[in-house]
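Single chain ahead, by itself, as structure tokens, in the form predicted on its own.
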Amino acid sequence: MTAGTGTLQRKVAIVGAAETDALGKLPHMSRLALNAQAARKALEDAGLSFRDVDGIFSSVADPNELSEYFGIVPRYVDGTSVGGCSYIIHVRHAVAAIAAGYCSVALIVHGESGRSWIDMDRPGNPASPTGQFEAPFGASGAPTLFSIPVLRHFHQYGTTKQQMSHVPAATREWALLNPKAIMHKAGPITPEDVMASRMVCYPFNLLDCCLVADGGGALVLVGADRARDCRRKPVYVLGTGEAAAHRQVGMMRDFTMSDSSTLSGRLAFAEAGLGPADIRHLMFYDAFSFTPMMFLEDLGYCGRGESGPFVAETRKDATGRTIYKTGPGGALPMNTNGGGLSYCHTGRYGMFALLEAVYQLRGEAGARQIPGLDVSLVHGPGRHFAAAGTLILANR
């Protein structure tokens, strides 16, 4: 562990965190309604109200819509929208804005009708670069676009579907401990179950793919001095990083690694003065089973090409139950809420990874709580490994 380089370390804290009352299929709630419910609950969690908010950070719904819907006039807005990691990047921007005095209470909010598609814009502009140069060749949906780096990794390093199938199996074990997870009551799955589920787009079977759901979440951030007066135990921001490398998946410099993730992670570790060995709780965006595997390599938790054997490492406990390396009882707890694969995925999952890190650091994760946890890392991509955001949080 080394001294952090960031002057903003521990200057800002998350004091409110909440998701919507329900997650899953919610056709009675619009995109804006999901945002509003999540925002209200997070503010109540912090002991604040909409009247206190003077900074709005959002994606899917832009700050103009939300200020109108919430009935407030914020003096700072940020609509950064680079995909699912936007909310991780919003935390970084909120820290800077609060430290600069541009706002004092930052509300980061997400709501998305990803399943019911109520009040949502239709994607897929045929005049866009993707519409012109990728979609005509069959690369138009998330499973087809995310599969390209996976196949290169298989080819270059010998990574296998059987190894990859351990990720959803381990993640489901966490969902079984989380009453909020959509797949909480669905029962455990094995790597063999993953490989036997129907094919979606090679190499992804159905259980390799994230859920498609409606839902939302929100965070409230204030300066460290003010945090002591809020209702909940503060969770401090230690290190942050962000980067953007390309727009289309076909433009990746190297299909086996994400340049944006590598840079974003390096920035966050340097700012926090920590390294991979110092952080034993990971919230890695898992749009598909391979996604967190790439991040394990990009952020230094294993070597290049080694994520397959890394995630496939298991042992048996005294009762004969399989313990996955990243699952409950494993050496490196990852995606402890059940992840996008078994907890919830609305289309932009980054907010939910943030929420779980906060719950864990506040000691509010129930049966899935990691004992003695004091530091957590959240990382995710924007679009198809194009952008990235990294956040290191601590509870002291």
Contents of the next structure:
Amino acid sequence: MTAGTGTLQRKVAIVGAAETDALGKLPHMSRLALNAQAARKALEDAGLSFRDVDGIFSSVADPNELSEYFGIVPRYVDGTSVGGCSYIIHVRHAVAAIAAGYCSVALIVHGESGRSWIDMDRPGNPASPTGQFEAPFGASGAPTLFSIPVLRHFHQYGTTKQQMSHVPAATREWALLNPKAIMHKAGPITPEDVMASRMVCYPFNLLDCCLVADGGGALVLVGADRARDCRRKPVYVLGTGEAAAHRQVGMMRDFTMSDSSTLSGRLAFAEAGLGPADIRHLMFYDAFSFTPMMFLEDLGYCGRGESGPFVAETRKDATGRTIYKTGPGGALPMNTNGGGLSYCHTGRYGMFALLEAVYQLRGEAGARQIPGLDVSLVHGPGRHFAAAGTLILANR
Amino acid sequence: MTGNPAPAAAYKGPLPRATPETQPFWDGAKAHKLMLPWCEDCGQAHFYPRALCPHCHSVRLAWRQASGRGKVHTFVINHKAARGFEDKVPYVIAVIELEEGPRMMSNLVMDETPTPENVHVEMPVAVVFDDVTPEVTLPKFRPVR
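Taking the form predicted on its own as the starting point, write out the structure of the form predicted together with the partner chain.
Following is the full complex, with the preceding chain placed first.
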């Protein structure tokens, strides 16, 4: 592959990856228990133990909560907490920390009791900018806040609900191929089903919205030299990006694009020495149907304002089945685990997008495996298009 | 809000708590004035109120009353009530672009039930003041015909 600008290219690899045993409604597990199970499974996957971990990266749980829970004293901690992309950013930070020698075994761990809400904080400081300038107007909760930019995009570019409804339909097709997906057995949906589902917050109907679940996941990263001796096929970090812009969605500079995603994506492509045309497997965090559409534009997979017609492109296969552009058999496989829309969404989904890229690059994705895949792009927003993280991963 | 003020004890929505740099905005709202901080160096208004100008980072700021006129920049029609908004669904949350430039989030006050047909991006609006409790007034916006 081409050389990029990054001196840290392929210096660090992901050698352990796992989800919790179950995803969904888990009222018997607390937030910290979910973190612990995910961490233990990822370390087992890597052939390492908690005693080997000397760097902890976490977001829903504080690194010091976890060092206490695990009974270890890591020499590097990172609690970057900027919403759902935090774990994507943690990978970037872990690459830098391992390259600098500040830690050698980085554990990035997510666990969230997003549905059962066991040991979770309620937001709501009334003196914060959000508490003063959003909450008093009945603007709280992801469906209400993530929907704010959408109608501006519709107005400016003529994007339609019918086009947007193709995203949940395409993503469901992937979930039908993933036994771990919460909607694995729920059957296919059409764009018309999406538009006919219950109205939540116009322009979002219920099927435009991600699932709400309990669960967790974790990754283990080591230096490339050490990775060659691990039991799993290493997944190398080729390029990374991150950025942060506003905090309140109402403060977006331009509601039709994310400044942080645009910058983060550009950094990752430059570091990897690759462009959009070189990467044909996308894990674009889908909190809502519209969310990945924004990233298709921000990261250059289509032009500004063109994501509506882009995602709505379909064809029929020989049996008459609809093939979506981003679904199985489509030209641009996206969110191949079934996404936040049909696989699992705990609140800070970024970890799950990462895990799917790792499974795909290891060739472990079963019925949904993309044949011959060698490079994957993971991108996610923090909060509501506020922060962003990007990773380009490769299996050689 | 004119016309149908709710009894103070009945209001269940989240209330803002002012900080020193936002106090004049909330005091202004209580007096039914939409106040904005203006930068005395670059001449631009900003929102939300900060202790420095986000455009040029000057700390020479002064409060002035805004016209109260603006346009709907983007909006949603929320059917899933936030806590305290159970009796208000469906309600419009809109980002209003004020005539002076800054944008702020607020609600649209409408006589009819909001629908995708009667609310539009770029719709002209004007401020109204909703005295939700004896202490707190929320600036909201009404479509201008």
